[in-house]
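In the block that follows, a single chain appears as structure tokens, in the form predicted on its own.
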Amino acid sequence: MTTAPGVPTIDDGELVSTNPATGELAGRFPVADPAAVTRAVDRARAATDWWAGLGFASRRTRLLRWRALLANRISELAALSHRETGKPIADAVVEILAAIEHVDWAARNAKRVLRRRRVRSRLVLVEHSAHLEYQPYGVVGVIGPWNYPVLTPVGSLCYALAAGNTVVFKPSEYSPAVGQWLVDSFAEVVPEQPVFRAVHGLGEVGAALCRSGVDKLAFTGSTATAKRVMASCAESLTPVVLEAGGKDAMIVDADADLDAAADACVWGALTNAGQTCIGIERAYVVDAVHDTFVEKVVAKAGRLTVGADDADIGPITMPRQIEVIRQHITDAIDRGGRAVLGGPEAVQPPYVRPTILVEVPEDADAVREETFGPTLTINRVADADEAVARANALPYGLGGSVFGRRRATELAARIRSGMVAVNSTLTFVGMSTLPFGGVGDSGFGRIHGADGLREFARSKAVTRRRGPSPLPAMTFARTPAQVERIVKMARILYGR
């Protein structure tokens, strides 16, 4: 058999996983089909007794081990995550670290956030007491994608666990060995039962796990693919939660350390070959700094380093879409935009140089659709003011920036986007104590951080009589006197 390198391929009923730099094999996986993805979830769905069982504190024991072998093991997972998308060295142990501190966090704050509290009583209903208590759903199913492996399948599922949810997890086709690797690491410290389980294949697995009876689904992918699977899932009711496609901005005002600025936007715009749903594809520079800041971002980015191994900048993980970034700074070039940095000529497959475009209309592709890739647009804008309006004009809302001093708090604020980072790039993705998600295509719901936690958990409302009631309004023994009562106490309590 011989395929394209990187490109995910079935064969003899297995799915096959190269590198998309050099086609070496990353590994073999069974194909799961529809009556193999229900086995996956009924056998996570055995076990869920027993790990909501264990307790937060038996959870927290062996998420924090899970914790320490991802540690110990770190320069192990990142070479295998080289070898499987290309991505570099450096930018994979920067990812593992980022998904260690989630697995911390949420292993150490689930009892604290998700444990039984009790809630105050109102005056009318005086006699009762309350209390809110969060409960598992139960199976959880995760689907990831193949640009951050680890990371971001991590910020769903450790976070279901602590929650007391099983997990069934389909990696993406491109990256199933990590997958695997993250699957197989958690069943050696946690070995009693099948906990956490993978389910491997191209998207009609994932359209299996959907309808396999899942008590609900994170997805994280492309903003298409995310209403196909809240298509699936909304047949059987099942919550979903999707973190989809972005084109982030960067905000730079006139008062921006401009120096921090450009080292952060090259960092933003072009980690991870631009592979990154939080990256800035999009900057937005007040004129008075304008051509200052385009200097300077293209010196940075110029010095970087493109190929295999010990480069900044390694192959696109999928080589389809390296016709959609040549599409797009074509695009831009044509309607009059201008290449200060690459163009054209720098997308070499697998590869794909820096390209840094200025003077691209608002309405080309490089600024409207999500590049995915190692390019960035940077307009002049009169304003800070005119920065957030065109920030603002997509229906994506991820991440974004903003660079400056006096303003950049307020500017930040009405950024239309789920996070904002004020004087850095992406940022909040590594701050466990901070949800993670957008609003408008970039999708809905929160993972990370306390919201995190409560999103894989039911909040039940519990109420219990501790008295007489001294105004029997819910119940038919009521008298008309009773309810005078009540009327004159509605009127007293909220009549002013």
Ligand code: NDP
Second form
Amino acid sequence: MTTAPGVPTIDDGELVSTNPATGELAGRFPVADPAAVTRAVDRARAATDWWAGLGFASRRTRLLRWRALLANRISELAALSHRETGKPIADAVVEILAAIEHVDWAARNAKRVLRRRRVRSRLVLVEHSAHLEYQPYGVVGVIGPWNYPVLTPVGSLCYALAAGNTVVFKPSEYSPAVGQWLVDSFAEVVPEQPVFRAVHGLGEVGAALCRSGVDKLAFTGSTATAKRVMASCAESLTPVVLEAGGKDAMIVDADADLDAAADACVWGALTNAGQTCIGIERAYVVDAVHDTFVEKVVAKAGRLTVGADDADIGPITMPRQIEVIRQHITDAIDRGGRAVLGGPEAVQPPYVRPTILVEVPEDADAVREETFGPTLTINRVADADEAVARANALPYGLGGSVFGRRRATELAARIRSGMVAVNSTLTFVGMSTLPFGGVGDSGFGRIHGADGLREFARSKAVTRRRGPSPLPAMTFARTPAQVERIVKMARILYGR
Ligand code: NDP
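Other form of same protein, the form predicted together with this ligand, not the form predicted on its own:
In what comes next, the whole complex appears, and the chain from above leads the way.
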């Protein structure tokens, strides 16, 4: 069997995963047919009573053990991720650290956020007490992308597990080995029951998971696939949380610290070879500081190394994305943009050297569509208000960044997105106390933080009668005189 490096193939019923730079084998995994997907969900369902029944304290103990395992074997997992996706080891380590942080927070905070709590009753139903419970859904299906093969699934699944659900996970066909490592390592600390399982294969396996009877589906991937996932899940009214694509903008105001802004911009745009959902793909810089900012970005980006090992920028993981990157660069230049670093010749498969484009028309693909490569457009704006208008002009709304002093907080609030970083980039993803998710074409629902825990639990409202009703409204035994008193009470309580 001969295949291009990094292109997943099916051989003898197995998904074969290889390194995008070298073609080295990363792993082979049996492809799950729809019946196998349903069996995996059934087995996970059989484990749900046990896992949910452990309670918050025992789940916390087990999740913290997994956290410790991840921390102690961080180098092993980073090396595997590097081998399978080409991601530089340093990027993989930073990614895994963020995932560990989420496991820790979800484990420690699930009880506080989701425990049963009393709720005050109001005057009209004063004879009832009330409480609220957060119950696990049951089996949560998790579908993940390849670009952050540890952080993206863990950012959903550790919250789902902490809330008492079991999980069936479909990793990307580009990162099944990393996905299986996560499942196997979890089984080392929770050997008793198949609480967290994987099913492997191409997109159709993800589609089968949507139709398998899971009780909730957490998807991370492109907007186009998110729509397909939602359509499949709609057939059975399976609830979804959709973490989809983005085209995040950075705004640089006149009073920004330009060295810090340039440094963060280069990192935010080019880390992981630009294959980052919340990566900075567009920068809007006010006229007064535009030229200096561009100079600084070009100087910093021009120093980055590109290559297989120990380089700042590794190969493009998904070979077919290289043509998209090439087309965005070429189209931007054809339409009047200028490459102040890199350009079409920077595309040397499987690598793309950093490419910084200026004066690119706002309706060019490089400004409107996800490029998902180590490229960045920088456009000049008259002031920060114009920058906000341009940042908000796309259907995407995932993250964003503002550099500045006096108006930074106000500008951040006006960016149409689920997250924004002031005077940094991407930082919100590692802040486990904060929710993560998009608006518009970037999806809906939230993972991470307290909202992320609640995303994986159904709220259940319980009332309990504790005495006779002073005003028996909800019974056919009520008399006309009592109805008259209800009318009076409504006027007294709410009529002013
Ligand atoms: P895709 O949408 O191509 O794939 C995502 C996952 O969905 C993969 O596991 C894929 O399987 C699976 N899939 C494909 N078709 C179907 C289907 N019909 N039904 C169910 N599942 C299916 O995204 P990529 O893997 O290429 O990831 C990159 C994208 O992910 C970018 O758009 C990026 O912005 C986004 N992303 C969003 C994040 C967020 O938090 N908002 C975080 C990280 C990435 P297979 O790989 O086998 O095709």
